[in-house]
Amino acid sequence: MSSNLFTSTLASSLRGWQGIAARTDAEQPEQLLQLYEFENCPHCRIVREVLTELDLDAQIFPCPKGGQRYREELMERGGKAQFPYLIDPNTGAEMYESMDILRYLYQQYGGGDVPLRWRVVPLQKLSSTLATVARITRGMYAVKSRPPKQPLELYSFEGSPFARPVREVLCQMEIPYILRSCGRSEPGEWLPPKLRERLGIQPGSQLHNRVALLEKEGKQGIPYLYDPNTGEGLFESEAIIAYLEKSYAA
């Protein structure tokens, strides 16, 4: 296992993995979430967990330190550069504030009911907190890079060792992109997918994401990446990586 992957898995496990199981329930909005954030920050993590749980996908602005492509846009918007910032155009809702922004998604979209869990705020923003110092500075500094024209897609699960980093090189490289949420809900999901290739399990899932990705792709696998600018469709993180620096570095 590589150092990147497992230190990864361990911010996983640091966060109780949290962020992979998602709800079939959740009622869905009709225009994409906006949220303004960088992949490290430990207030973040916690709303694209909650993004992850009630299956909701949003339109990600990348604001790493350094950064100046969608930093100086939320400043003329919010008035400060503090992160997470959430914009729902659905309602014309705007806040900062993630212990916020979490309890104003559960009651738009999640029935109203905050679980438990979400109501120790200081044991949760702990965690979140270790796990951001098992990354480092991953996803943390922006480093120079070409915009896409038009956003990218990336279907994956904020707890996914795998679609971390692929996260953690969009956001440094300040590259927006629609996050297709996609968490798990079947008990055959929870499989490697190479296994469940290997034993021919298919989970009928009931996920909006999942079924699009199966009916694309012939397979589901997180994380994967769609750029509308190529017509370019990558599984694994790697191979994404090295796409995304082929195509969009400086």
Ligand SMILES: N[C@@H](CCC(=O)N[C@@H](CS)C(=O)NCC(=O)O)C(=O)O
Contents of the next structure:
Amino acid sequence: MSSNLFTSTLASSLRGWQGIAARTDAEQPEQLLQLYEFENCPHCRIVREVLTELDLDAQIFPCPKGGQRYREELMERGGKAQFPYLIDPNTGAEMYESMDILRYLYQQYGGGDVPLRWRVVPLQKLSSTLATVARITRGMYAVKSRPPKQPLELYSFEGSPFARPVREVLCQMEIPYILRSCGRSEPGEWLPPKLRERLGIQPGSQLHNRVALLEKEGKQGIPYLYDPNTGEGLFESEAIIAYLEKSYAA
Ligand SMILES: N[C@@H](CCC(=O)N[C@@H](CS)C(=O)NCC(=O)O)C(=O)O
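Structure of the form predicted in complex with this ligand, given the form predicted on its own:
Whole complex next, starting from this chain.
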């Protein structure tokens, strides 16, 4: 196992594997939520975990430290460079503060009740900070890149050790993308994909993005990146990262 995958697995473990299970009963907004964030920010991670749990898609505007593309935009809009910042065009709500965003998302799209585990805020923040430490500077600082014309699309769930390195590279390169939430809602999805294939198990997820991915590509591997600028669709984190570097590195 590479050190990248090892520390990514460690980060997911430190979070107690939150940001994997998804509910099937949450309401879907008509217009995409918008999130200004960066990948290795402990507060942003909490919001992304809730997006996975509520099966919500979002347009991500990556704001790594030293970034030029979206930090300025947020400064103008919200008045300060603090992350995360959520915009909900469906209701006109906009806000800083991860815990306010979390409560808002549960209220608006999750039936109102905030699960008990989110009441122990200091513990949640501590373990998210430890997960950040585990990734050191990955997904933290901007690198030079060429902006795509249209945002990319990433099928991902927050706790995936394989999807995280892809999100980190998108973040560092300040590449905007539509996060297509693809958590797990069926017991069979917790089996490793290769074992699943060998046993002939098709978990039969009802989550809209997993259904769409199966229809489009014939399988449900996560992460999956689609680039509307070139028409390319790729599975496998290493192949996706190589593609991003080839296509968008300055
Ligand atoms: N209480 C806030 C704290 C947010 C916060 O401190 N975010 C850090 C990133 S982890 C930040 O915005 N730092 C400024 C920067 O990165 O420029 C929350 O929970 O959202």
